Each structure stands twice: as structure tokens, then as C-alpha cells.
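The chain below stands alone and is given in C-alpha cells; this is the form predicted on its own.
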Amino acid sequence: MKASNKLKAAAAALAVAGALGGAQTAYAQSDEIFVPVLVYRTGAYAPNGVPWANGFVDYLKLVNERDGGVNGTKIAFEECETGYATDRGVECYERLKSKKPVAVNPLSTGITFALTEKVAADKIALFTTGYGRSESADGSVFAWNFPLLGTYWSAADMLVQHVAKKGSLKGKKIALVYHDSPYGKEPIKVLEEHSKKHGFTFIKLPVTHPGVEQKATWLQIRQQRPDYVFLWGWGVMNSTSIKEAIAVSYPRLQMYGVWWSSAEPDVLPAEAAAKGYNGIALGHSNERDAPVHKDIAKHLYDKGKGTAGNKSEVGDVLYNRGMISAMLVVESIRNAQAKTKKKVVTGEDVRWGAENLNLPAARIKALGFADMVQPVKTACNDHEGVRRARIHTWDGNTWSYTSDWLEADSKFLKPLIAAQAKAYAAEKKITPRDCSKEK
């Protein structure tokens, strides 16, 4: 499909999927595993809201039409709108936790934060799948975070190996252009620690909600001329960015999104002018054709019961991503019950699960995701599992991966991470887990 063409079949499915957005419901029963799905189908966030949503519900409906659930155990959940606001993502935690959850994933780093200390007294796991708090790798304080995958901090440590690859850094300039909230600031410590390592200056350019106002911001990226642009946006803050930089003629290939912004609806509105932006691909990209998208067309789409508005959304970026957060519940809770032998497991059980994660090749491709999904191995000091990630460049049509493997640096990052969850435990007087003793 063109990419004019998918953009317009894009924008059909989001009318669709935002007015059908509450419909998404299956109550639990007592022989049922409940988890609430935050969503937002609705508001400026909504394009890229939509399809990690439909990614995300598809996969517990494949478990449950083809496998009748986690070893026999249906999974019911129900969406609830948040429309990216974190007032209205504790909202809908509040109401929907009396169906005892044993998971939650608010994607939004700011509803994160302030959930932190809420799932911890109610013992429900908060999922947080390359995104959330990057200190919340730290399980000995954030015990019941799981920033799987990847954290902010290791994403933005992986960007600058790649740029810095390309040759010295000394005397070079690279911006930030982030939205304005908890998630866009997230990568700023970790760069300023780069800077000083490598010698660059580092310009901070923030973008007020919901970022369609960004002519001052490109102006002063022309004025300055930065060797990289850093794009740490979200819904139509990416592709006003991508649009102001082709009118400032800030070339494409100098600018890296974080994976919250390089996917089809970051890049599509700009069409073939888009082409050569990058992204760093949080372990995939638009995979298409693994045997668990074959799986969901023949379980779910040929009959007539795929949450997308449009089957050709199966496979982009997000939908991938939402796939891939529900398959690491879904294993967490079956670690869970291997432990206790339980068919219905508490939230407590699904931390210990997701605490004691461990995924290797082989089960991947057992699951059905190839080659999408890097090996996990989480422990009480690992919350994040793993840290590794690809850069795709999109060519106009479709993305392409154009890097080797890159891995963060753990013993940069470690202990910026444990300063950080050092302070906070002082600040909520938290006695860290002695992970020694965690099995």
C-alpha cells in the first residue's frame, strides 16, 4: 500500500477505533485473570495511541481464542480512556483495580509516576515497556516496576554510541527536542553525562502539549545548527517535528527519534519528504509476516474479530509494540503460575513472575516472534531485562534497519541508576530489597 494511501486508511481506522474505544471490555469472573487496558483512542495522542492499543488488546484475545487462555485461565480486561492525561489515567486505575488486576500498563511516563507508589501498596505489577522511570530498573527499590525492554536512559546512551561512530563528538552540537513532560525530560541526565564525556554541547529545546506549535523551536535549529537532532516526542508532536524540519531544511538523516517517535504515524503525513529519518527500533520494527501475525489473521481477522479497523495495520511499529507489552504479561503471569501452581494468580504472583523472567531465544520463536523480540533475563536488581536495540531508517515507503546491534552501556549507566533510586528511597523511606536474598 502507498504511503498516501495507508495514511488515509490509517486515519479511517482511528475514527473507528475511537468510537468503538470503550467497547474493548471483558469482565472477570472467578476463574478469570483481569487486566485493565489504558488507552488513549481519542485526543492529539490518539494516532499513536491507537495501534499500540490494537496491538496490545489482539494479543490477549489471541491467547484466548487459540490457547483458551494462560494454560486454560481466560484473560478479561476492559479499556479505559485516559487520552494520554495523567489526572485521568489514576482514574482509571482507581475504578478499575476493585477488579483486582494483577497488571497494569498506563503507557505514559507521566501516569507512571504517579502510579509508582500506588501499585506497590495495592500489589499490582506495573508494566512499563520501554518507557516509564529509567531508575525503576533498580527492583531492590522499585520493586514493583518493570521497565522491560529498555529504559529511556539506555536508549538515549545507545543514540549517542551511534552518532559517535560516525566520528568525534569534540566540539560538536547535538539538540533534544522533547516534549515538555516526565517522559521528554527522561533522557536530559544521561545526555548531560554524555556531553561532558564526549565533549558536545548539548542543547535542550522543549515542546509544549500537544506540540503542534513548534516554529520557534526549528527556528533556533536553524540558527544553531546542530550535527544531530534528538527527537523525544509523542503523537503529533513527531510528525510537526519531521514537517518543521523539511521547512528549515534540517536534513533527515541527522535526525534520530527515540522509539516513541519512529513509527508509521510519525512519518507518514510528511510522505516521501520524511525520507531518511531514523529511529532507534526497540528490539523491532514493522515486522509483518512472524508466525504470531499469521496466528492473529487466522484466529482473530478471518473471523471477523481483530480489534483494528483496517488488517494492514497488523504489523506496523506500534501495533508491534503493543503485541510485544501484552506477550510479557502474558508470560509473567504463566511464570507466575508455574511458581504457585495456581490457575489464577494475584498481582503479588505476577511481580515474582515478571521479576524472574526468563525468556531465551528459543521461547520467542516458540511464541511466534522470531527474531522481534531480544532474549530476557530479569532479577531482582534488573527490572529492565535488556538493553540492546537496532536504528531504522525510513525510505519514504517503509522502514529498514540500518545498524548493527547496539547495547547500552551498563557500567556508564548503573550508577546514575542507583544514585537515582538511592534518592528516591531516601525520599519515600524505602528500606532497597537485599536482592541477594530474592529468589
Contents of the next structure:
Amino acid sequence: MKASNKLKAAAAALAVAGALGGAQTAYAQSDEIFVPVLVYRTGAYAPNGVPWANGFVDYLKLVNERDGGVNGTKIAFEECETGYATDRGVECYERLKSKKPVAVNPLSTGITFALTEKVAADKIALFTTGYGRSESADGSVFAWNFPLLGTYWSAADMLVQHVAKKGSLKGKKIALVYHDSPYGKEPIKVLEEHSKKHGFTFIKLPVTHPGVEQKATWLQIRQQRPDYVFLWGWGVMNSTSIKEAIAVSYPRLQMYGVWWSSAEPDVLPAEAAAKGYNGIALGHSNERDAPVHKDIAKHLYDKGKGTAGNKSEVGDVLYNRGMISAMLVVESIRNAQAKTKKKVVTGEDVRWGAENLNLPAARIKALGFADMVQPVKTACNDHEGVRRARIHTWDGNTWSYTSDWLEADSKFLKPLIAAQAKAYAAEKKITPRDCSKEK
Amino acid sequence: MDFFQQKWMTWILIGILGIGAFAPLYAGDARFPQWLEVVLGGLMSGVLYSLVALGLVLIFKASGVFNFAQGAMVLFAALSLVRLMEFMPLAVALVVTMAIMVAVAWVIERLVLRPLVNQEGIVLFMATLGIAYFLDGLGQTIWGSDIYTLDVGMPKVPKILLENVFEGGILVGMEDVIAAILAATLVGLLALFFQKTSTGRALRAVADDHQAAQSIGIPLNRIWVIVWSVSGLVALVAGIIWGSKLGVQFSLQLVALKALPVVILGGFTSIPGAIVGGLIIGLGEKLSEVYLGPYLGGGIENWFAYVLALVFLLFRPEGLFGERHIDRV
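The form predicted together with the partner chain is what I need now, so please give it after the form predicted on its own.
Then the entire complex follows, led off by the chain already shown.
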């Protein structure tokens, strides 16, 4: 064989080996429940996508390893790389649909928008824990969407409440630096309403994908000198924002990130200079010693079965978020099994399970998530389940809570959610369910 | 279209851009110190675009190949350096990364370019697309896809100048100033290399005609390895500066895409063109984002460069400093 042919053969062998070895595939048996895992482990958003994916997959593995599955029924799962791109996310969904999934977590508001109609037709529950479209909290219109634990409207409302406690907002300026995508635009409506109510000037500063070019944005911040900056970024945009804030000497103490903008990958690149940066925490922060972490260490990492490259990543903010997202899917499956008395439940059953989820503090403690998840109770007209959060602040080394519990103002948000859901129902010709008749 | 391709069209275009740059001051939208800050910020960003564009121009000048993989090379070089620094001192890591980039150049020449000698430019361009995807994946597979902090001692804290003259002073990022000095040095060295060395002249001969260069004894394969190696080293410098500013991560190669409109503006074969093109784009996008953004909804920074490049393609396709190409038919 000539040298060039040898090289070609080696390259081909390498490509085949990569294709076979790299894919994490599991095929659902008839006695298993299939959950697709839409992730992004490569590309511009990978630093944030990877820990979430590791947490999500590790929890599913834990349930299979420790408990033998959900009530003895194993969970089969398969990862699909979306790159945080809506088209690739839809492609993943369509490809994995044939395996009869019961629930899907797209980890992208853009993909959520694209799947909202599809999941209703395919009867697959759409879990968007801490993200997705805010009006989908209204389950009478969005029967298949579950923006559990908090929507972006709840987050924006709680952030305004928090800064308002520091002094009247009348005459002040609040800037929103946001990812110019469906995700980043979500809080605008609530912040506009709040600016009218409180009398502050609301400045909108969009940052285009992927968010590495923000010099002009931060020069505007230096010129307009807002009293607070709310950051609605994702991936590299977050760390770039913090670095640019440093470059224009904007105080990090006056910056507040949403829960997708306040994790380790967001602050570590700026190192000590990120000290004082705040974020709203979706019930949890970077807890590492909860019983669930100990179980994951014992059943997975001690046996070499963990997903994260390094055991120390277990307990990072986004790892915990992924774990909690998986737990909510698992508990919805368990709830569905209890109702239907079936071992292998369908998407429709899981939708019911998610809509009638009741996780009081005692149950959350028994699951090993005490102090990380607030009691959750969903209903037909409330697919959010709970809307409480705290502020956590980066001290240069770790996150620590720096506020009491905040609770989104339902009285303020409910009419907005109802109006937006009604408009969606009219546009899509959906007849809202009568929740008083739902059981 | 001759009308549009006259030299004076260039001056008209530059004049329009100049008027646009000063317009905010006269339209009453800007106070002078704030405007100056935006101008300085834009120029500094422009220098960084120029750095990546230099790599593109270099390969195009020497081989007639438009290298779409330049951004991927920036990312690969920066990722290699930052991960190697975990195991060895900066100086050693730098040398090892340079060796890696030369090795990458050699592999590209052996596996991709050599089988494509005398092919159409578009074929070689498509090959570089493949190289870009391969390097992207390879870099992340070997070195990981997290954000890595690259600390080469660049100052992070900005300086406020003329505080006594203007309220709030004028903010200047020292990191950008050092980047600009480094870029200027690199340009000087490259200009010397091309003009004063025999290798530089050989590179230019190869660019003109592969076959003719071979017929007078210029070793095409060696020249390609040299030019891709030099381009890899330019990518390393760009990677160090961008990586130090933004952290080393995947998006570095997306930022590097801005080099494409820069070379369209400056001309594919002109090193000064890469510099001037970068400065115009950096300046234009920052000014338009700050002063037009509130009226157009923002996000201009991202598309300004490409729209400007389209305008240049229409009125002056060879760019500001490019050589006018005339084919005998």
C-alpha cells in the first residue's frame, strides 16, 4: 500500500471509529420508557450546555442504577446534538420521535417555540424547566408545555422587586442586555409594564448571536449610566458581558443575571473581577452536598459511570439544573404510573403526570433535593408550579445567597399571561380547556 | 460598469464613510468625548479584525486560495496554547503550539493541497471549508469545548484619560492598545518578509501562476507548507489576543469570520488593505450600533460589515487596495 493510501485508510478508520464510539445511543425496549436528551456539547453554547446535559443524563442513570428505573421500569435515553440551533433541534425531535418518547426537554426557547405545536399533535410532554415561553404557564391553552419552577416573566418580576427594595425606582434607569433571540426577548413585555408602573426608564440593548461582540453595547451603557443592568444572555455572551462591564468600569454589584446567566462558566473567565456580580437563582445554586449528590457519587462516579469528565463538576449550577430538570420528568412519569397503574406509560400519561405534579417539601427532601427545589404543585391552569427564587452573588470563588426568598407577583403577572395565551389561542384556533372540569 | 470601477469611486466611498463617521456630532446625537470613545473603541476592534484578515491575505497572496479555515486555525491555535499552558510555562507552550501549527500546515499540504495542484480556485476554497470543519471538531475533541481563561499578562483595567478636560474623561482599553501595537509590529514584519526575502518573492510568484512558478524551479509543496505555517503563526497571535479578551472558546472562529468583509474591503492581495479594511469596519460598526441602533432596533454591529462588503463588491470589487484583475479573452 502506498503511503498516501495508508493515510487515507487510517483517516477512514478513524472516522468510522469516531462515529461508532462517540454516539451515546440507547434503544428503548418495550419494557422501557424513552426520554430523548436534546443537548449541545459543541459550538458556541457548549460551555453552558455541557454541565446541564451531564446533570440531566447522570440523574437518569442514577434512577436506573440505584432504583432499577422508575418503579422498576428503566429509562432509555439518547442524546442528540442541537448546537442550540432551532432547525437542528427540530431535526433531533423528528428523528427521535419514532422511539415514542414521553417527554422532551429542548433546552432552548427557540426550539420550544418551534415544538409547541408539534408536541400537541405528537402527544409528547414538553418540559421547559426555567425557560420556554412564559405564557405557556397557562395550561388551559398550552396543554403540553410545562415551564416548571419559573418563567422568564416571573424572573423579570422578581428582579424588579429585588432592586425596588433598595430604593424607589422612579426616575431611575434599568438596562436589559439581552440575547437577540426568542429567549432574550421574553422579559421585555414584563419589564415594559414594570417601567410604567414604577416610573423607571427601560433601555433595551440587544446582542446578536453568539454574543462576543458587545463593545458598542457597553459603550452605550457607559454613556447612559443605568442604575441597574439585567443580563439575559447565554453561553459565551454572559462572560463577555462581564468582561466588557469590567472594561467600561461598570460596577458588577449593579448587574443581575437571569438564572441562565449566573453559573460558573459565566463568571470564571473573568476570574476575580467578576466579584460582586449577582444572579437570580432558580431555587438552587451550586449546592454540592445534598443527598442526591452523594448518591450520584456513590452509584455513578465511584463506579466510573459518571457522565462529567471530572467529578468536581457535580454540583455546579447548571449541572444541578440539569439534574433537577430530569427529576421533574421522572416524578411526572412516576405520577403517571400511579394514575394509570401501567409500568410503561405514554406521552399522554406523562402530560397528566406533569399537570398534576405535587411535590411537597417532605417529598423533595426524600428525593435528596432539600433546599434546592421549592415545593411544586401544578394544575391545569398553572403549569409553572412554583415561582420563587433568591439572589446569589459571586464572591470571586463561589456563589452564595444574598437575599431572602422572592416570590413573583401572580396578581401582576396572571392578567399578562392570560392575555398572551388568549391571543395565541385565537391565532392558532385553539379552544382553551375549561380547567374547572379537568381532573 | 466602468463608471463604478474608476479609482475616484474609492474616494467617493471613503468620503461617504467619513461623513457618516462625523455625522453624529453634527446631528446632535453625540457629545464629543463620548463620540471619541466610540471611535477609539471601534478602531481598536478594527485592529483585531485586521489581525485575522492578515492570515487570509497571506495565503491568498501566496497561493491564490481563499482560506475559509483561518477562523478555525485561530481557535485551534488558541485552544492548543491555553491547554498546554496547564502543563508547562507560557514560553514553552508557545514554542510547542508553533510546532503544532507548522505540523498542521504540513498535514494540510500533504493531504489536501498536494492532490489539488492546478485545480480551480473554487475547488481549493471548498477544500478549505472542509479543513475548517475538521479543525473545529478536532480542536474541541482534543482540547474540550469549555471557555478557557488565557492570561498572558495583558492589562484588563481601562485608563480614563483627559478627566480634567471632559466630564467623565475618555475611556481607553489598555488591552486594545497593546493589541494594536502587536498587530502593527506583525504587519511590519510581514511586509518585510514579502518584499525583502527570496522566500517572500517566491510566494508571490506561486500566487501568480502555479505552473509557471514550478517551471522556474520554485518548489510548490515547500512554499505551501511555509505559507500555511506563517498563516498558522498569525492565527496564533490573533488567537492569543482575542482569547485573552474573550476567553478561548468556540466563538473565536465566528469572530474571525469578520475577516471576510475586511479583505473584501481592503483587497484580497493587500496587507495595508487588510489593516485599513479592518479599521473602517471596526469604526463603522461601533458608530452605527451606538448612534443608529436606537432607531433601527440594535444588533447592527453584527451585519454592518457584511452590508458594507456588499456595497464594495458592487462598486469596487477589487477592494480599496486590491490589484485590478483583467482577463484576456
